[in-house]
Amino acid sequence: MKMNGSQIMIGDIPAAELASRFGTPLYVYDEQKIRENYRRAVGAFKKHCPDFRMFYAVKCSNNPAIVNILRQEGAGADCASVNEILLAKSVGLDGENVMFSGNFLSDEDIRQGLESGVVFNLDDESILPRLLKFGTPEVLSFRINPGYGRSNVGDFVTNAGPNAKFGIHPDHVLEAYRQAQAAGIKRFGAHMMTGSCITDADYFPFVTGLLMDIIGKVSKELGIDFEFVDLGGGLGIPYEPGEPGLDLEAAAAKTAAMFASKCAEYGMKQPRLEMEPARYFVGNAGYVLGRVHSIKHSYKTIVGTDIGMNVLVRPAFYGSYHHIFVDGKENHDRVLLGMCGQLCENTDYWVKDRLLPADMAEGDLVVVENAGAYGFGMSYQYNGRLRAAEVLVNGSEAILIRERERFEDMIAHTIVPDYLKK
């Protein structure tokens, strides 16, 4: 995003134009700039480590046309669903182009996994009997718990130590390998949720070494060459004004250096490092475009929007802070608003006080940043309020890549029994 004069731009094209032509709310991401940071990250990493691979994490946004790119810029995809997998291969990345991370597996979830032919990543040492009912898969990888998480976006997002849902036990990793070889597979990775959304370059060596410790054991006892060695996702970018950014080039360089060190350490053939980030792709590549639909003068002046939680449900869900832009009026003098959503729901009402411009009226264009990562993915119907249109901004070229959602597509797979229409 970008300012000309008061007017607010996305790639080559005023903000206004966008939501004139396609309606708001609006999801609007700048293909150019997903690229960019795609190219910045592997190539930090690719210094240290020429074989460095990445995943692209396709929960955080699932638009075909978004893992398109990142396809394209040599990525492949890690899946937490059947259905990821699908999507994934839908753009045509398969077999070990996609790592399957799904965790809590149904029996279905395990038989058509394998069937896909995908790399899987077991969440948990207990899935493994059932995964061998169906099959042997030719390359199999545990996540792990390193015991230790961190997260700039709330403990809700703690994806790693003592109170994650995710990942086997530290204590628990030795006999999972051991019965894993024991059933005959030969081919080995291991993989961890190394944070969410950091933004210290520090810590990514620090749990690099917590994950080495507990494979470098397992290497030596049981005789595994890791293939490869998955850190997950983590790569912060800020959300506030004035935060500062992820020193990248610093992360990569101290985590490759850690790497080699701790394979030195336990006599290991360094195996392949990758990771599997997303909100480094796409989360500052993407806005929400909205309308003000009215002003309310009460114990609070409230700023109305058709930018409910149901399109953006972070700040409602996490506490989430996503900066605010108002087209035509960022020079203006401004004074503590509140601003919500049209939904029958307090917490709708997603910004108690904010400095917004103080002459906002009826009509003027709101520009939330930094919703491209998990924003579109999370959206929802309530109160009969439709999901929003995406649109991929290419330099002055801006293209529909999903349609608004219709009434017809909100009844779309309900059943009305006869006698109920009678």
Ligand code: LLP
Given for the second form:
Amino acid sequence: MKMNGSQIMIGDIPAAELASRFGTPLYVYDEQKIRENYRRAVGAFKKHCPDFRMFYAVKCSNNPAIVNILRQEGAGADCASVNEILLAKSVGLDGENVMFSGNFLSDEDIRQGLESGVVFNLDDESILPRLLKFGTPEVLSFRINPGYGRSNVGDFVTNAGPNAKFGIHPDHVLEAYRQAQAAGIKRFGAHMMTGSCITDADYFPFVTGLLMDIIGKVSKELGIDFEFVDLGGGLGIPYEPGEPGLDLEAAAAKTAAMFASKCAEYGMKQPRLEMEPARYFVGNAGYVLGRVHSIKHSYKTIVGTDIGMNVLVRPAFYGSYHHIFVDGKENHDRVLLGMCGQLCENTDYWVKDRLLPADMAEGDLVVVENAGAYGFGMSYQYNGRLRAAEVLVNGSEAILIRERERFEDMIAHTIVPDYLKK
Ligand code: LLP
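May I ask for the structure of the form predicted in complex with the ligand now, the form predicted on its own having been displayed?
Once more the chain from above appears, this time first in line as the rest of the complex follows.
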């Protein structure tokens, strides 16, 4: 996003033009920015660890156009469900380039995962005997909970440590690999995903050390040459103005150094290093555009837009901050205002006391920043307010990549028994 005078531009297109052409609420993604983010991240890690592979956790923003951009850049896909696997396959990724990191899997998940030839990353040792009933995978990874996690999204997305539901307890890891070996599996990986939106560069080498101490012992004890070690995602972005971002270069250099030194300490042949971030690629490349529909002067002044918590749930769900720009009014005098969507729940009143242009009026266009990650993917249809359209901007081109939902979509798949129609 950039300013052209007081006009907000996404790529080379005025936000106002996108809003009038495609309507609001509207998700807009800047393709060049996604590619730049991806290249910066891969470049930083490859510089210090040439045998490095990047995956994209598709849950973050699952539009096939976006998954295709990342595939073109060379990313594999990290999938949490069979439908995400189907999505990854639909963009042309083969099984070796798809990690299946689902948790608490059903038998059907396991069966379909095996059939699609993806790399299983088992979240619990109890899944292994169930998996073996269906077949023996070529390669297997376990998701390990190294006992520590952190997140900049409060405690909400701390994905490891004693309070997390994810991963295998360190005390059970050796036995898990032993059983997999006994079943005839020969190729192994190891994985962790400890938290999301981390902007502290020292965090990544720290948790890498924890993981390596666990699998170093496994390698020694069982003679396993790990093929890969996947550090999960978590590369953070700043959301608030002035908030420091992640020093990616430092994170990559220190993580690669920790990885190499732990491999040496445990006499391990250095496995391929992998990561599967998502927010870092698409977070700051996505925006939500919304229209001010009415302004209420009650106990406070509240600006009502069509960006409700159904469109962008992060503020209501996690108390997350998202910066708001007002087209044409960025340099106007500011006063404390509230802002909300149109849903009948007060968590939809997602901005309280924010300095916004004092002359905000019906018809104004607002642009919410950093909405590309966990934005559309977590949106829903509550109150009959349907999901937004998605548009991809590439320089001066704008292409619709998901149609706006219609009433027919809202009632699709519902069934009214005949006796209720009388
Ligand atoms: N790998 C696995 C197994 C994951 O579960 C996730 C995200 C990622 C990778 C990508 O993590 P990232 O690089 O984006 O931090 N809805 C929350 C974030 C939840 C993260 C879930 N797992 C939010 O809006 O902040």
